[in-house]
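Presented as structure tokens, the chain that follows is alone, the form predicted alone.
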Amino acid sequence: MAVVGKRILVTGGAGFIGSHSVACLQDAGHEVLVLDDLSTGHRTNLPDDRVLTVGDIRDAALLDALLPGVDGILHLAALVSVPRSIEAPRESLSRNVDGTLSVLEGARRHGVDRVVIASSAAVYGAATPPIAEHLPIAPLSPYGLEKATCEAYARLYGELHGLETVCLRYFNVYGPRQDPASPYSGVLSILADRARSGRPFTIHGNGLQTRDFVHAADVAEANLKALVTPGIAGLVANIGTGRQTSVAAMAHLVRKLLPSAPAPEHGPVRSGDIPDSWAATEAARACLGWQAQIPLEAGLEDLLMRSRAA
């Protein structure tokens, strides 16, 4: 059960999952800041932005700033990027790690009470699913070793300064906000965005690999118990639905709630696609007392309407 009153900082809190976590810690009465660079967020994600201070997690003195009488910290603030990991390694280090080293020690100093830092199903690589945090980490990318090296921060932090961490693993995270625009996009953004403006998506390979999608509300909900369920310090889980759908199947749905879409067209395989990914979600059951809720055909149809609405 949330506890009301806790005062929170996100980071990342103007972006995607950040803007939908920040209305969700607000609808439970907690008392919200966001710092974001606005490399990729918005300020009109958030409902208001006079919560936002625009600068850098990497700013020991910004943090030092904002930190005093904090909580909890939710740590999504990232370059959330597999390419660009790949074409920008050292960018994306520094970004990735070094600005979740700069959270760690902010909370250190200043006494907060936890820190939920956002991972990803990259850092278990090609893993046979459904898979479960107890299997090997083996990221395939820089971005997914970047992550493994947030959680081991994470990890060590609590050993060493006995500061409380949650380490959650998205899988394919979907929702209103997420930008089709971007190349780094998730696969449902980029599919509605085009069913809606009569532009063929292109389906690689046979269509037959499969995801776990997962709502950014119920993410966002996942997020809020991550910061106020007792007992839980040291807590990795992967959040997903648990269940696994095919990119074919996908584009299958859209043209049946969206009969005016183009049939997808087929290009060839993307080098290092892997093939099947849908996470084992008992952890954050148990421990979280979180599963997803929304019904996969429901957000979809949801994310075309507000696309066509736009």
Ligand code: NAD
Contents of the next structure:
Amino acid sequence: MAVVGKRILVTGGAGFIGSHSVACLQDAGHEVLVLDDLSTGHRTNLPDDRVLTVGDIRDAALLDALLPGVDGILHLAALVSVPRSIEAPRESLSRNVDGTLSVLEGARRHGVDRVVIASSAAVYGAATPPIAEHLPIAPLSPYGLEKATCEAYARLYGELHGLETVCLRYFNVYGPRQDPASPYSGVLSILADRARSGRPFTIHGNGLQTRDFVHAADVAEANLKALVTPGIAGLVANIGTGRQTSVAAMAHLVRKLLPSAPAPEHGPVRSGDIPDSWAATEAARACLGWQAQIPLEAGLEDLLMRSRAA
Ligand code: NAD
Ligand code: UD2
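For the form predicted in complex with this ligand instead of the form predicted alone, what are the coordinates?
What follows is the entire complex, opening with the chain shown before.
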């Protein structure tokens, strides 16, 4: 695929990571189409909602209408919640695995060059960091198992049909437009929301657990590179910063940036919480020429200063 002027379908493009990715692809000169059923996404997340078709990725007829002339697919649409995947495993399986199979089938029918699939650090379960791609797949939730299954289908479609696929395992993504409303939202969106509204933030446990927080704009850049970099068919790569940061350190930094924020409270350890997670990042650097650019302090400060709709 040449680097500019391609037609890209972004599934889940009205979601959090999707909206950053659509803007990034458009800025790079690509024509973007979005397919999203708005189950968790919002029309207003998109810079221009004329690119949006509201519908379901499992609708083959709809894909047949959208895919002629499409060069690449960025497949982000999914049911993203781990707890929801435990409560409603069939719905999660259907959206995540059946949905991905539907997208791969559509790509095969229409001769799409490449499909980039959003996977997750959830495939590793409680692996000891730094977490590298060769570590065993050991998911602790239906969501993680579904993402691992999507990766396996992607590899198979490469072998059976010559479809180019790239799977990116995102770590803890944060940034504007991540919805803080649910108790299962990313910790930084909850933390920023509480600080701005003057409500206390609850740290689960002692707060010494660490995560690898990567900004959605950096993830969007990784998605772009995964779509256009030649010679990387079959790649599976972590998308993280390689840096570990504790939840307590984040709460402390928020109060430094916004002194009016109330002191955090401590609650019980969250069931199933893993102690530490951060990515080995060599594969993304070597194969995509990508590494995260946005320092966590700057990303968090920006998040604190914005409203959700920004
Ligand atoms: P999100 O919920 O904001 O985005 C998902 C989008 O998919 C939403 O706009 C939703 O409306 C749409 N969607 C869901 N089911 C659909 C269907 N059947 N047909 C059409 N559209 C559908 O979540 P996000 O955080 O932007 O996640 C994007 C991708 O990144 C997902 O695949 C997720 O598993 C993956 N991921 C996210 C994170 C993170 O930290 N946010 C971490 C690892 C992986
Ligand atoms: C993230 C993903 C999950 C899965 C997993 C893979 C999100 C929202 N979740 O789970 O889908 O991919 O990674 O490993 O992206 N915390 C608090 N207070 C709060 C909320 C959270 O202390 O109000 C803590 C929480 O207990 C955990 C840490 O913050 O230790 C991060 O929590 P999270 O839900 O943002 O993400 P994580 O890593 O559990």
